[in-house]
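Only one chain is given next, in structure tokens, and it is the form predicted alone.
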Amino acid sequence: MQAFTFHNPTRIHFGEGQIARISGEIPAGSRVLLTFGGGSIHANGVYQQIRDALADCTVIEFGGIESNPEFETLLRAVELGRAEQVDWVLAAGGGSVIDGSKFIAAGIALDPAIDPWLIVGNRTPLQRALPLGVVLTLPATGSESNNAAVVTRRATQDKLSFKNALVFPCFAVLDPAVTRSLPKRQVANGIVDAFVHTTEQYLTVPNAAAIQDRLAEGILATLIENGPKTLNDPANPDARANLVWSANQALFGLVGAGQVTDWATHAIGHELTALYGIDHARTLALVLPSLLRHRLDDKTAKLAQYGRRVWSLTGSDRAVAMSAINATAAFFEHLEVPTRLSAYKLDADEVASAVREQLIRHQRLQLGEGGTLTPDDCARILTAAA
């Protein structure tokens, strides 16, 4: 196992009724920018619970943050936050709202003379950010307790990330009960997102990180067991609670601690979303099985371990590795998340060429845990996903 430092300052309040805990996290008298997406928090009861908890604060609302939060929208929130002199940001939503709110918290505190787009890609140092809290309504990204965010700039077809310790949420409320009203598509997307977050840190090379491996395998097995249960029985409280916690732990930081990680599936997937508007999780389902087949020789050892421990497969290492890839693709398809570009009526050769050009433009020239995946390799991966 490699040397590592683990740091996660987010306090997590897990369970039904925990939104009330916000009153003990955000000081009375604070000016709070409440950020959210399309307004589902009004229908599922989250909004009123938040307003009750913030009865002693001034609340300024900013809604309309998109799936794949857009830079132009977030700039309006930054301007509002500055004008209203807010001192807290509270995100109520899923990964997109939370990611966007990380940018907002950093943007409000940024020197106005600096172009806020430089936050994305870590191209300007951050001196401070407003404190950020989260009420999670969609389990998927784990963004509620990590320091990473992804922002889209539609005008230039860019979808890029940034990381900074200053945007770790100070606290996160995870109440599984508020996720019961989610559409099946969003639940399925969340399952796939959490699954691929885990495999990107786990399906690399043997690294003698026994605890991290077992944690990854436990998350994957829990998603396989509880994901379909949650889809088929939305009122099942235990399945839903385990799904919410799995998604959080997938990108909490422990799975990848001391590990060699990959993230090529995400890099390719981000370009697919930027170019074609495909849901983030669905791009991951398109890419991962094809990428694993392309890199079978490099990943056989971990794929075989994964196949035996998670899918209970038997046989030679190579046979188990191949069967594990097939089982993964079948699981995604069982969730009604396609693994082939044909499901989106897209020409694989055209997609491959377009993504290759985007990767070159964004200087993503050496992807994967060993830095061996070139844009040409990524194009071949997409062609094979026809």
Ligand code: NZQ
Contents of the next structure:
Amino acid sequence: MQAFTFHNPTRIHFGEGQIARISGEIPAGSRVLLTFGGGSIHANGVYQQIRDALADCTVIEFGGIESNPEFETLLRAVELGRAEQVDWVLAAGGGSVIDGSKFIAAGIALDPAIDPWLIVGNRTPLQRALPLGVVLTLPATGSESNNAAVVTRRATQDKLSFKNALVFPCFAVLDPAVTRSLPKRQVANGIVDAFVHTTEQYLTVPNAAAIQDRLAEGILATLIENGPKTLNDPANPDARANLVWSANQALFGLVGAGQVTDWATHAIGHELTALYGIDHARTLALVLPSLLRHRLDDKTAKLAQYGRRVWSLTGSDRAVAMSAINATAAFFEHLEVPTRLSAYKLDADEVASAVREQLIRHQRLQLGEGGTLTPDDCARILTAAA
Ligand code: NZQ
Ligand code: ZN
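What about the form predicted in complex with the named molecule, after the form predicted alone?
Full complex below, order starting with the chain above.
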């Protein structure tokens, strides 16, 4: 196991009715910037629960944060927050609203002489960020209790991330009941995203991190069991609750602590979203099976462990490893999340070449554990996902 420091300061309130806890988290009299997306929180009752909990605060609303949140939109929220002199940001939504709100919380507190775009890519040090609270409505990204955010600049086709301890949410409310209103497509996306967060930190090389391995295997098995259950039986509260907790734990920090991590599937996936607008999780399903096949020799040992422990496969290491990749792809397809570019009517050679250019432009030149995956390799991975 590698050396590591584990610190996650986000307080989690899990379970039905927990939105009311916000009143104990944000002091009465605060000026709160309430951020949200395209309106789902109005349709499913989340908005009213939040307003009730914030009855003793002044609330300034900023809606319209889009999926894959855009810099220009977030900048308007920063301007509003500065003008209104807010002292808290409360994000209500999925990964896009939460990520966007991390940028907003940092942007409002940034020296006005500094270009906020420099926050993205960690190109300016942050001295401070406004305290951030989260009401999660879509189990997927784990953004509700981590320090990462991804921001898009559509005009230049840049989808880039930043990480900073200052943007860890102070608290996150995870009420599985509010995910009942999600369309099936978003539930399926969330299952795949959480699955791939786990594999990115687990399917690398043997590392004698026994707890982290078992945790990863537990999350994967829970997603395989509870993902389809949630899709087929939306009223099943236990399946839904376990899905929310799986997605949270996948990127809470423990799975990857002391592990050798990969993250190449995400790096390639971000370029696919920037170029073609494909949903984040859907890009991961396109990349992961093909990437694992491309790197089978490097990853045989962990793939075989995964195949035996998660899919109960038997046979030689290599045979189990290959079957485990096929089982993963079949699982995604079963969720109706395609693993082939043809499902999007995209020409694989063209996609491969465009992504290769983007990776070079974004200096994503040595990806994967060990840094051995080049833009040329990534192009081959995409060609093979035709
Ligand atoms: O905008 P609203 O109206 O809220 O609708 C959203 C949106 O259309 C809808 N939705 C959310 N909760 C709902 C609901 N609809 C009905 N009922 C509910 N309860 O779902 C749609 C998708 O939402 P979005 O937030 O875009 O999805 P997701 O949570 O998958 O977030 C994706 C973003 O997170 C980033 C991705 O790159 C992408 O930009 N990620 C962030 C990470 C992090 N911070 O750690 C890690 C991830 O790997 C990922 O990169
Ligand atoms: Zn992801």
